[in-house]
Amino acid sequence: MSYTWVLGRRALREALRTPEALLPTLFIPMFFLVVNLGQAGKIFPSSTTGFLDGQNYGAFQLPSSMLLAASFGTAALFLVEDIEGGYFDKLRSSPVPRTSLVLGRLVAEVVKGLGIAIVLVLLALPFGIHVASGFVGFLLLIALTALWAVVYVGFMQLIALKTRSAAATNSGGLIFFPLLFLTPNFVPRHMLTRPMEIAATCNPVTYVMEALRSLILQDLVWGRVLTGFGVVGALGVVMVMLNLRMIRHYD
C-alpha cells in the first residue's frame, strides 16, 4: 500500500499544480446549475411542485451538476502525460505493484472528489438549496459523488492505456454528457416519456443522481441511497479489473 500512498500523492500534486483544469471542474457544472435554476425556476415552484419536497428547482438539479463535476477525468490526462513523457514506463519497470499503478491515481481521485463535491455543496447553499437528511446525508453525499468520480476516471484511464493519446482520450470523455442526459435531469422518471424512461432506467447513472436526490430532498431514504452506492461499487469494481488487465497486457 505505501507505493499507492506514494503514487497517489503525486497524483494530488499534479492536479494542485495545475489550477487551471480544476477551474473548469468547478465553473462549468455551477453554471449548468445556474442557467436550469433560471430557466426552469418559475415553472416548478417549491410552493406547488411535489417532487421538490419544498426546497427550490435548484435542489433538484443540483445532482446533475455535482456528477458533471466528478465525470471530468483530468487524471487521465495526466496519465498520457507520464505515457508520452516514458516516465510511466519507468514505473513499469520498477518492483512498483501493477495494482499500485492502478489505484494510486484512484486513490487520488477519491480525495480530489471529496474535495470538489464538499465545495459544490457549499457553492450551492446560497441558492437556498439544503441538504434534508442531514450530516449524515451530507457524508452520504459527498463519498457517492467521490465514488463516481473514481468509476469515471478508471473509464478514462482504460482509453488513454489502450489509444497513449490525449486527443483520443479527451474525445472519449464526452461520452458521460450522453448518458448525463438520457437520465431524470429535469423531471422525476415518472414524468418522462416512455421511450424516455425505458433509456433512463437502462441507464446506471440515472440510480447514481436519483441516490444524490434523494439525500437533498428528503431524509435518507435507504432503498435509493444503497441502490446508488450498489452501482457505483459494481461498475468501480469492473472498472479497477478492467485497468489491472490493460496493465498486465500493456506493450
Given for the second form:
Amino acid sequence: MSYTWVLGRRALREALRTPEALLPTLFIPMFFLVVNLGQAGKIFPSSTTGFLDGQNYGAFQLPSSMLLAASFGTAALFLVEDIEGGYFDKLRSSPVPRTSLVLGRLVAEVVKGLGIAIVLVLLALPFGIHVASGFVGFLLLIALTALWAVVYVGFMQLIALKTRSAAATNSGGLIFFPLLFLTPNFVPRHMLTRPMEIAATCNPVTYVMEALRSLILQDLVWGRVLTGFGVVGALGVVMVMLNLRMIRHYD
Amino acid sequence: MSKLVTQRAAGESFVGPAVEARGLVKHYKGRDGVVEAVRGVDLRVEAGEIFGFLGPNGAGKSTTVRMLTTLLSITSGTARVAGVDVAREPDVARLRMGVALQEAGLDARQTGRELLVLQCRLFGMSADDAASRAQELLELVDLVDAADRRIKGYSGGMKRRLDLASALVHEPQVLFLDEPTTGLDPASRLVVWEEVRRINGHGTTVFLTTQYLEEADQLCDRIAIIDGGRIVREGTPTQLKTELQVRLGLDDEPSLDDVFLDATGRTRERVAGVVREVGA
Ligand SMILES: Nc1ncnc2c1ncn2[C@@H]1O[C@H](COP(=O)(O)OP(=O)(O)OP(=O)(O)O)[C@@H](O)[C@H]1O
Ligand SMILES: [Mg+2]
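Mind sharing the form predicted in complex with the partner chain? What's above is the form predicted alone.
In what comes next, the whole complex appears, and the chain from above leads the way.
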C-alpha cells in the first residue's frame, strides 16, 4: 500500500503540473451545463416541472456534467507517456509489487476525482443549484463521482497498457463515451422514447447518473444511491482486476 | 519490508558468477510473424568485472539486457543475476541489480531530486533516507545545481547522468548499462567512463552494451560480441585481437574494430562498398 501511495502522489504531482490537461476537465463540463441550461431551461421551468423537485433545470443537468468531468481519462495518457519515454521500465525495474504500478494511478484518480467533483458542485452554486440531500449527500455525491473516474481511467489504462500508443488510447476512450449519452441525461427515464428507454436501462451509467441526480434533487433515497454505488463498485472491481492481470503479463 | 530487507538483500553476498545465462532465447510475436531476436545465448560474467556486450544494430543486445533485468519474459533458457534466478524471483533480483536502459527513462515533469527520491522510496527506503541518498547521488553525478529544476530542461548528458544515478540508489551488486554513452560528447563520455570505473572499484559488477569499440577496449575486462541473436566472440580484448592476428597471420596487432568486423561477417571492403553505393 505504501508503494501505491508513493506512486499515487507522483501521479497527482504530474496532474497538478499539467494544468493544460486539468483545466478542460472543469471547463468543458461547465460549458455543457451552461449551454444545456440555456437551451432547455425554459422548456422545463421549475414551478411546473415535477421531476425537478423545485430546483432549476441546471440541477437536473449537473450529474451529466460531473460524469463528463470524471470521464476524461487523462491519467491513462500520462501512463502512455511513461511507457513511450521509458520511465515505466524504470519503475518496473524496481522491486515494488506490479499491482502498485497500476493501482498508484488509480488511487491518484480517486483524489483527483474528489477534487474535480467538489469544484464542480461549488461552481454550480451560483446557478442556484444546491444539494438537497445535505452534507452526507454531498459526500456521497463526490465519492460516487470520484469512483466513476476510477472506473473510466481503469478502462483507459487497459487500452494504454495493451496498445502503448497515445493515439489508440485517446480514440479507444471514445468507445466508452457514447455510454454517457445513452442515459436519461435530458429527461427522466420514463419520459424517453421506448427504444431509448431500453438502451438507457441496459446502460450501467444510467444508474450512476440517477444516483447522482437523486442526491442533488431529493433527500437521501437509499435505493437509488446504493444502486449507483453497486454499479460503480462492480465495474471498479472488474477494471482493477483486468488492470492487475494486464500488468502481471506486461512484457 | 523496506530498509531492512533492501539492505539485507542488496548486501547479501553471493557465490559464483554475477551474471549467468544459459540458452537464453527470445521470440517476439508480432502481427507479421515471429522475430527471433535472441537465439540461445550463454553468458558468464564474473563478480567484479566490467563486461562489454557488443554487436551491430538489431543484434539482440537490448533484448538480452531486458531479459536479464526482469523487464522482458524469457522464451526459453535461464538467467541468474547475483545468484538469483530472474524469472523465479524477480523482486529479489531487482534488489540486487541497477538498470539504465538505452533510452534514458526519465519523467520530464519531475525534478531530478524528486525522481531520485521516488526511486529510493520504491527500493524501500524511508523518506529521510531517500532524501539523503538522493542528495549524495546528485553530488556524485554533479547535478546539485540542476536538482530542483524539471528534467524537461536537462541536456542529453544531464539526463544520462541522472539516469545513471537512479540506477545506483540501492547500491546494486550488478549494474546494467545499455549504451550509456551513446549521444554524449567526448567529455561527457569520459565522465561516464570515470564513473563506471569508480562504481566498479567499489566492487559492483558492470554489464554494459556499447557501439563504441574504443569504449569496450578502454573500459572492459572482457567482452562478448553478439550478432543475429548469437554470441560470436567472447574473451578479453587482448585475447580476441591476438586470436585474429594469429588466425589471419597479420603482421600488426589488429584493432578491436577489426575483431568486430571479422566476427560479424563484415569486412572493411564490404562496408566501404556499401558506403560508396549509398554515396553514389
Ligand atoms: N518489441 C519488439 N517486437 C518485435 N521485435 C523486436 C522488439 N524489440 C526488438 N525487436 C527486434 O529484435 C531484434 C533485436 O533487437 P534489439 O533491440 O535487442 O537489438 P540491439 O542489439 O539492442 O540493437 P541497437 O544497437 O540498435 O540498440 C531486432 O531485429 C529488433 O527489430
Ligand atoms: Mg539496443
